[in-house]
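One chain comes next, on its own, written out as structure tokens in the form predicted alone.
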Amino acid sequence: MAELRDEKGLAKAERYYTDYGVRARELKAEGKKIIGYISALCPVEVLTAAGVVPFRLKGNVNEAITKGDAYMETIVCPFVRSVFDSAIKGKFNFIDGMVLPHQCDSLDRTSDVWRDYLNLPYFHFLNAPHVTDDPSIEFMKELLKLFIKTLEEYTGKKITDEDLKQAIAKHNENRRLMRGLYELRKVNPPLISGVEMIKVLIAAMGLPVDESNKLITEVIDEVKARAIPSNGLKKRIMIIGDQIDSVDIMDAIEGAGAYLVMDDISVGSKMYWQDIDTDKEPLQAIAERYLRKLKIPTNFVDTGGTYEDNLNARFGHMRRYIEEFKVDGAILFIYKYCDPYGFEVPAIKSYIESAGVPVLYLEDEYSTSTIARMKTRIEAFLEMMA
């Protein structure tokens, strides 16, 4: 893999995206322990503090689910089924363990399937609460203590507060760097395309945090060196959804004649916009970040105020993105059978439209098999905005 190590910036991101997991396989061969995880709800700082490599699992939108459906009903989220299908086919045979947070029923109700049939040396179900009041924070801290204990037993390494603080600092830096890359999308036209951005995001989530930081820095330097483009006339689009982890929908948007300038997805801004407080006790700060700061549908925020107050608490960040990135339209892309996001659709759609921004709602499979009809609807949406 010397050729891969010689590459930098976007070329390196392209390789890591195209051959997802290649670096994790190298690290495995070097004796590192690789722990896979699903969802932005997994506290990766704890994994880094334990000395293992966090590796975010993804499915394959270009491959039919064949083996996975023998273990999970077809009404289970297609993303979850696709990831499991890839795992059961041996695509992630380099991982030593897995962390499965309780984000939705599709993960919760299939946790025993993941545990029993993957039969990994390490498996942990993180039963995260969905409300964000003070008792829930205390409960989350106890869950984190249990999580740490299982990792200590598995790795034989004591995880100290200092380990956690160092890991928090590294991941905060990772988030800061990625936000810096997002800043380069504010100009018109953006200096980095939506397709390029998603490749960087996917490549970064499959790397140890230090290597992820280096990759993002290289990409920023490369993109900043590009000639400043003249003002563009295309519509500026934001995409909203959960784990959208392939270029296909991004390519469909940009191929239809728009700039994809921002996202609110769980491999993108949801992961990188909220840091962990460094002036608090580590477990308290981690619990608060993952329950109160992470903007996912299953983290229920109740301000105690009006309905409008609660909407602003849940979706106010989207309006800020619209203003900062000068968004002309939003595409709300939800996977079929994704109840948490499905329940949010009416509120999100009306909230964004109340800001004067049109919204296209798409519900589809985690697959490229229907991308042609998605392109048609996107093209029609952009024509209506003209």
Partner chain sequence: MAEEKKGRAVATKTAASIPKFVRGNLAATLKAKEEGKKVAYAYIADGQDEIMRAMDIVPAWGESFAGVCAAKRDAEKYLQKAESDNFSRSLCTYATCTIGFDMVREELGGGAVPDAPWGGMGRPDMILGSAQLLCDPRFKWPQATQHYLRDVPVFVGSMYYPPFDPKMDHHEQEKFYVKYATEELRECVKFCEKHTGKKMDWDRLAQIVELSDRTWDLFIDTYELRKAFPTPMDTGDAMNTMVPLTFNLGTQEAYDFYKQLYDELQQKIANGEGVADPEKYRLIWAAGLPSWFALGDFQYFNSKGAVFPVEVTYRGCEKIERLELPKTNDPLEHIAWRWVRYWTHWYDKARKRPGSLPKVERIIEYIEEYKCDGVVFHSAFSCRSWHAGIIHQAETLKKVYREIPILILEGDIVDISSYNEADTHNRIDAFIEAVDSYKKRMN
The other form holds:
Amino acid sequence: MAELRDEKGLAKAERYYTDYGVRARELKAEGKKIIGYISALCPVEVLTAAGVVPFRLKGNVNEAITKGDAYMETIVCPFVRSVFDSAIKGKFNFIDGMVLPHQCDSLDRTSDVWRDYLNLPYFHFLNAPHVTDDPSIEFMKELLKLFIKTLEEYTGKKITDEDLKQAIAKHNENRRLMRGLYELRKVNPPLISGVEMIKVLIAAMGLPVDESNKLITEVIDEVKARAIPSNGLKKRIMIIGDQIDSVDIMDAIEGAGAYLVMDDISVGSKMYWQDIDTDKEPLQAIAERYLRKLKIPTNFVDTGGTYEDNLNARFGHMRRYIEEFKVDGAILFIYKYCDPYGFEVPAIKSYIESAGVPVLYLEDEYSTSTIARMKTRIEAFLEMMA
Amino acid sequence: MAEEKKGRAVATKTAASIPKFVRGNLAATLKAKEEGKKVAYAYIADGQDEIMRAMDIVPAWGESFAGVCAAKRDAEKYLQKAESDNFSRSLCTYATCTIGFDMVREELGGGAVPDAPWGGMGRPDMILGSAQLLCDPRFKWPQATQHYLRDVPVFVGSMYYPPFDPKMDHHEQEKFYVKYATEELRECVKFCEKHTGKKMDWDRLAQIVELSDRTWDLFIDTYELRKAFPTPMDTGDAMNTMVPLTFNLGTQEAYDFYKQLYDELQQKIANGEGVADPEKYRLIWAAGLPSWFALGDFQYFNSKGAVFPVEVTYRGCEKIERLELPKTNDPLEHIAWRWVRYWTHWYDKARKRPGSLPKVERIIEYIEEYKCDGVVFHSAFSCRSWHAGIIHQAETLKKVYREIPILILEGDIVDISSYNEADTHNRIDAFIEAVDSYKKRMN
Amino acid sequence: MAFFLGIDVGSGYTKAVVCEDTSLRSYSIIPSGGDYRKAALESSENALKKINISMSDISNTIATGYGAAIVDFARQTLSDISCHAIGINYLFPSVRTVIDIGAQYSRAIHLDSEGRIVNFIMNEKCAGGSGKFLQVTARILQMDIKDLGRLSLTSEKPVEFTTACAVFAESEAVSRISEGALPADIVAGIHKAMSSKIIVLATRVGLVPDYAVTGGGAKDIGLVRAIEKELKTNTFVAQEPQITAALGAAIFASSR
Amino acid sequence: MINYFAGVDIGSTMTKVVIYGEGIRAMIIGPTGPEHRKLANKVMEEALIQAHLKFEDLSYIIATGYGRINVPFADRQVTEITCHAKGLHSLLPTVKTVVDIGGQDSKGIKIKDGRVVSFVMNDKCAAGTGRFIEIMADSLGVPLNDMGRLSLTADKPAMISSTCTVFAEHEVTNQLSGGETLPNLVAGIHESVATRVASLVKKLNIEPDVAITGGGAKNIGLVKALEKKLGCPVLIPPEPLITGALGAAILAKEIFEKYTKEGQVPERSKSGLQEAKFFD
Ligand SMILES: Nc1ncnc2c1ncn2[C@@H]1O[C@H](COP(=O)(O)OP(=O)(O)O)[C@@H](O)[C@H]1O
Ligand SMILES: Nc1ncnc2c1ncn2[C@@H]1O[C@H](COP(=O)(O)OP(=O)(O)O)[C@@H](O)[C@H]1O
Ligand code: SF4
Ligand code: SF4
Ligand code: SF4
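Show the form predicted in complex with the partner chain, please, the one above being the form predicted alone.
In what comes next, the whole complex appears, and the chain from above leads the way.
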């Protein structure tokens, strides 16, 4: 791999994206333990502190779900089915274990299936609550302790508060850097395209945090060096959804003649916008970040105030993105059979539209097989906005 | 479209009184205003029944109302209404049916909805949801409802039990799970106090909890009578007789109902009266909510000589003594323990049989005790909570127990649009033949 | 010496089998069309004529399949799952997993060592992946359905199909052709798509060897090879796999 | 001098061309073959003959429909959603909700001032599309043209319980042999499609006037069934099949005029009307 050693920034991200898991495989060969996880709800800091490599699992939109359907009902959301299908087909044969946080029924109700059929040396179901009040934080801390205990047993290494603090610092740095890259999307036209961005996001989530930090820094340097482009004429789009983790839909959006400038997806801004407080006891700080700060629909938010207050608490960040990133239109892309996102659609849609930004709601499979129809809808949406 | 399908003719007299119960529950929500009571949207098995009863809050059950709409084959208009505001068809249809109804009622000013099945439900004063078990809709549905009933406050509590992990002892964890659940129930009380303006009468609560415990016991005693040959009652009836336990827990009516059912079953056993004549095959309904619009399918089974002496669905309780609950004077803590143990009391057993699961242990135990020859699951497409993981349960059952015939029917609870009777009957026919050959093989 | 008749009224084809005691004497396969009763009569008569006997020589008749209920001259009906089990056990007693590919439905049946059904599973509300695909493909390529199999075996690069709908597979195939895809690759692509659906069913009943493929789909060697590739083992295919259920019905008739 | 514009709508089933000057100068409808480009040429040539024009007389051409990217001589591609709205608005300006039933998909479009404000499209399933009706017509042996008329004589539409087109096809033939009348079956088929389409378009808050376009609008039985399911009358443009192509042509005119007003010339496609080559 000598010829690749000079590869940097976007080129590196491209390779990590295209051959997802290539770096994890190398690290595995070096004797590192690779722990796969699903969802932005997994406290990666704990994994980093344990000295293992957190590796976010993704599905494959280009491959039909075949083997997985023999074990998992088709009423599970297609994203989860696709990840499981990839796993059972051996695409992640380099992982030593897996963490499945309790994000939603599609994950919760299939946790036995993951455990029993993948049969990994390490498996942990993190039973995170959905409610975010004080008792829930205390409960989450108990769950984190349990999580830590299982990891310690697995690695044979104690996880100290100091380890946690260091991991928190590194991941906060990671988030800060990524937000810096997002900054470069604010200009018009953005310095980095949505397609490039998703590649960086995917590449980053498959790396140990130090390498991820280095990659993002390189990308920022590379992108910053680009000539400031002349004024862009295309519409600026934000995409919203859960784990949208392939270029195809981004490509469809940009190919239809728009700039993809922002996201509220679980491999994107949802991962990077909220830091962990460093002035608190680590478990408390981690629990608070994952329950209260993380903006995912499975963290129940109720202000006790008016409905309008609740909406602001749940979706206010999207309005801020709209302003900061000068978003002209939003695409809400939800997978079928997803209750947590599905039940939010009317509320999100009307909330964003009330900010004067039109919303295209797409409910679809996790598959490129429907991409042609998606394109038509996206093009029509852009024509509608023109 | 309201082509009313004749409901299933029930086998027991007691079950025939169920429509009265259901109507009564719906009517209570409409009458509550006159009586100065508060109405709460509530969700079954959330552990909050006794709190509501103790505070004279009238529960309005969307799950019951949507079931009624489905059974009357009159849910489509509400499903469509919800869909018109972008609620996907793949979401829980209890929720989307009820939300559709809410939307219609709001458009009519919040009062009665003239053409609603059985008069519909009254507008709630509060919504009492619950996160985590049992499902996502239990907390997303209340939130989504608030989009249409903006002034109605929402409470979402949290009732968790430790997940099963063959490598991990759950007993340690139970304590902090119970502590958490107790605190969340306390939050629920606070919320109810705030929105009813009343204080909780803790003695009354304790009495109601005690009554529920007795109802749990009586329910199980009654249902265990079904072990008899021929069984005096099958799942077709149980989908009705579950109503008092599920929707009226903590009321004397519920207790009395099971007393009456108990007596009737004993009588039938004495007379040797069964559900099918002759009873040739005994099946277990091993998971899944029923298709409310197709309860007649149970009769189709019966017509083939097949009966269901036992089901997992809606058997939402257990003999209290079997749960070995720690003593406590706090009724909320008692509810929490009862709730957690209801799920975990199968765990030790499951751990003893390598590769097994608690849900599978339960099925095995019932197969053995009720002498079943076949297993039927129903997979409803709009509810992941009870229906995702069924394939794995079936596989595990075959692996750790034995190759018993299994039928997985696919359908929905409310949405009739993918149901095909002829098709379902064909499948049942083939399954009965499989059960028949299994019985021959086992002999 | 007695004659027994088994009739399988499938959604696509109606099959009649005449057995003399338990040996197969003749059979007939005709399209079911709209009138199942007529198809049942016609196929029975065809089969009887071949060995110069008439209905009155038949001791017992069993009907099976989608339209079995309409066959009023049968003494009894039995589901096609059971009939497949009996038929396969008669032909290949070592088979434990039967994969049946019919016109609308595909199913997998798990048998015990005595040929009794242990479990079965079939596709549900959608005909995606069923034998209908083969008919559609044959029509588009303007070929006889019989020749699809061999053509498929010559493919080097099967086309990836993106639709699972049996109806839209047609338009997808058409546009692939217009993009220059070779007919062989189209057929092989269809076979691949179908076999991956079918394997899901087989996996769910347990994947116990030996395997047999039955139904009209089993006549397609390309499809059978695609299935074998997924199973990583060979399968049994009868000389006339489409009559398996009818044969089972006739055998069953002889046992009554 | 009049400027001429063309709209080419390559649908999954039909290819439609409209030439627009001041008013419609030509409209041609032909079946869509697998070779879109070749066919687009042919239909365009026919349209030019009908309009007595040469290809060079066309100032701007827009392609739309499912095969829109396969029209090399078009100057721009626009989705059928925008084009249907545009076309329909020019024909029936009071319409706010458009239902388009085509061969491969059904759509609902809400329009305001001739512009799309929201839309829905069906899933990738043939149920609820024109294809469903075609297949049923075929297996009943009824010409597609007669389906509508036939269903109007039904006394009680047959209940078709399968959603899947493949299953429904068998169900229909069975019912036919079971003695169900042809009109009742055809009406049942229309009800089945109308039910699916209605539940699709009901996702948009339907506002009157409602119109139907696309091939489905040629079928009066389907239109009646849809009116029943939607609970309101439905308008039909004079030649519903060409709505999309007409919209494309009008859009071509608008775009061209916008450019010329600003003193600019829109960029044109370099490909002339030569036949495209497929298999080199
Ligand atoms: N000669 C053949 N070669 C390949 N496939 C065939 C052939 N004949 C029939 N088929 C396939 O078999 C299917 C019919 O199979 P069959 O078992 O008769 O189904 P059913 O019992 O449902 O009518 C057809 O849909 C077609 O796909
Ligand atoms: N004369 C007619 N009578 C009834 N239906 C028709 C008629 N002509 C076309 N159709 C229907 O219209 C459909 C094609 O409509 P069209 O809008 O052209 O679709 P697409 O744009 O996808 O090609 C066919 O599937 C057919 O069902
Ligand atoms: S898309 Fe929805 S159902 Fe799927 S994993 Fe995400 S939250 Fe869960
Ligand atoms: S358990 Fe299932 S049916 Fe009940 S509310 Fe939850 S999702 Fe709906
Ligand atoms: S996708 Fe096609 S095969 Fe499947 S149900 Fe729809 S029409 Fe039938």
